[in-house]
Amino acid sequence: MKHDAIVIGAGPAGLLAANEIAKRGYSVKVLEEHERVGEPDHCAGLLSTSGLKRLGIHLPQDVIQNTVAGARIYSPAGHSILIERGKREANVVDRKKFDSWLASRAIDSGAIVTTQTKVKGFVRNQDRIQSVSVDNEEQYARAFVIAEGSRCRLSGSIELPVVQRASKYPAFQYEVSGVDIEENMVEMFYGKRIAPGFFAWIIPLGENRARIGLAARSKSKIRLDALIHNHSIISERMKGARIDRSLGGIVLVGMPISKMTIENVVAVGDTAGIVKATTGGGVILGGMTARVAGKIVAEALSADESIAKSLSHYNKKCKAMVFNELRMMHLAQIALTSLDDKGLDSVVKDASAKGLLDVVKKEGDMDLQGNVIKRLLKDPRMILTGLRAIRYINPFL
């Protein structure tokens, strides 16, 4: 079996640089390990109507569960700030069906997918990968794409960077029904004791449903557990609610790995690390930069150079188009994780007393947040909040 390009992995990531190649003509087939594409689903599945703008989606109706107006996040003492702008700023999506759809978006333009199809490593020759091993036999294309996931057993297998473990955070969450709680209001919960180096939330999905869940350094359920029975505001909200059904995952809150190609091969998504450290979230960025892959596998397919020397150029496309970005959230990961909690209720408190909420809610983005960053960072207030904040940082880390 002989293709243009096979793409590992039927996440976004993977079916968004499918379908790039694909509709430039080229063979393409996605190799995906599980019985369905978006089974298990791992993800809160909060997307931003801006970031998929910039991803040139337009959900159909049944993919959309719910749709907010923006959050309320809680410091440890329970103090709360809400960032809102009187809009729908992201939809709540169903994470199989949207994969799903990507799935099929991605065969309509010629791609082939193929489920319950592990890849079992790479096949060299000479210099250069000319296959993959799946099953009992070899699967040969000219370009490969790896979007395995955070796991990165593959692309470790070929020298790679990986993401580091250090970076893997667990995360479990619930989706339960029956609960009060705001239906167009996504809530965040920060604390040492909550989720020490992450957050909890809770995501409506409307008709009193929605995702409860927490990502921390370690323990996730042991801590979601905990939070639900005790925590004086999440208790409340899961009076008479049921479980219906529980996902695991991992978050990931560092940088992107340093070099994302390497031959004829070139790493997408959550396996080159671009996630926002400040949420997890890396469906938007981690889509966007896909798919500029895509279109430069697409390009090197078609050059008259080497696909390897063509590839290349996708490691400076990706750094010009997000390492910024990304740079700046985690910066801002780092700074809110070295803070305790009197720390984290005295940031909370003067962002409301001093007025910041005005510079996020006029001029943040979703996905984007590296300018909101900076201009908070340049702000007056904003350093007289840190000088106050700067008193609680945990001198163990």
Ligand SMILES: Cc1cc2nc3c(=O)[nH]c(=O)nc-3n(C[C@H](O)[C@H](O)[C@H](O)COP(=O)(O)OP(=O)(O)OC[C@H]3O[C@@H](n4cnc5c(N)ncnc54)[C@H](O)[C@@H]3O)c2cc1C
Given for the second form:
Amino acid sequence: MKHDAIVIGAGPAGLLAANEIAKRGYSVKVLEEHERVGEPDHCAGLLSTSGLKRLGIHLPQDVIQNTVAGARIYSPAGHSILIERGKREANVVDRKKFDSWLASRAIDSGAIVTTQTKVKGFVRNQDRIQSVSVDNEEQYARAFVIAEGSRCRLSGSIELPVVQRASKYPAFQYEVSGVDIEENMVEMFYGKRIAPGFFAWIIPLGENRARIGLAARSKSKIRLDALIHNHSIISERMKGARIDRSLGGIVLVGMPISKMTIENVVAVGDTAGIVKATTGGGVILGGMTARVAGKIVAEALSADESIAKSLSHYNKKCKAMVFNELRMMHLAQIALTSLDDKGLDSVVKDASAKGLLDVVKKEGDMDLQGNVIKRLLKDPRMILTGLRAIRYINPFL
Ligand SMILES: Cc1cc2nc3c(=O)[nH]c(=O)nc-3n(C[C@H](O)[C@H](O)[C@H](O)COP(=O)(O)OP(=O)(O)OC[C@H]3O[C@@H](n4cnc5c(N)ncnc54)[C@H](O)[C@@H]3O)c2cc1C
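Condition change, the form predicted on its own to the form predicted together with the named molecule:
Next comes the full complex, and the chain you just saw is listed first.
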């Protein structure tokens, strides 16, 4: 049987794209290698309330584990700033339930979701891909969406650009109970010695439970374990806590791939590198652009011009939609991780003393951070802060 479209990967990006294709009346099949959608999970589950609205999603209550009002950010020496922006700035979701809810929604729209089905490769016929190989058979479609996550094995096999290895940082996370934390505040810990290149986090789940995790250029688990035992604030939070489960994964910190379509194939989500470099969050922006990809696939299926030509419009649309934002976040990430610990302390101290936090509180957006970063870069107080911190550029990035 030939489908209009095949989506590879039942993560949020694949499922959101599939939903858009299916609800326009096209036959679409989602192929997922694991036994159950959403498992194993690899996420902290922090999704902004505004971002979910942008995805057109109204979540059922059982998917939401907690809501948070903002974040407390700690410098290496323990100075902190509080960014609080309303009671329900973000939701903490159960990613397994979130993904399976997205799958049910896509199925309701007419998509077929098949689990335990690993796509091994693409099969080409002259100038386009005609099918994917699965077990001992081929599955045919007119268009394909690659939503395989950050591995980029399939996208690399058909000469799409892939997310660079240098942009992939290992992450490790525990789910813990019996922690002593603020129940509605995320905590983020920066520092070259704590988590070079990224940060550690504590995300409250309610009822003294939390996700505590860390991503860095290397050794994420070893670094996280060290923080739990030795960090003055984190070890205090974790005193008497119990580790219920652990998970590992990859966070992306670079720019998206330069070209997201080839022939009758489009890459979405982590596969396309559409992730906020400042936080590694990919569900919202990856999801927003995956929805656009789904609409463009549907248009391409009925267009007079070739599918390849119609799909290529996605590159332009996606770039116009999020590339400037992602570029600013990437720059901010490079600037932050270029500083050594004294530089980070100086930025955190200055940010509260000079009133820069008011700009973030007033104009910040958890997902579209480009505007506030641009605004800060033009603010004389930020320029001063930057000049003070620049002395601490870390020569051993
Ligand atoms: C520790 C950690 C914490 C994070 N926290 C957050 C957060 O708080 N908020 C946020 O927005 N983002 C967060 N992220 C990032 C977020 O998890 C990703 O950006 C998001 O999952 C990307 O969605 P996706 O659909 O592109 O890919 P994925 O969610 O990775 O889905 C890809 C799917 O494709 C399937 N697949 C792969 N290859 C094949 C194949 N050959 N055949 C069939 N199926 C295949 C996989 O099994 C998987 O189900 C975090 C990441 C990590 C590692």
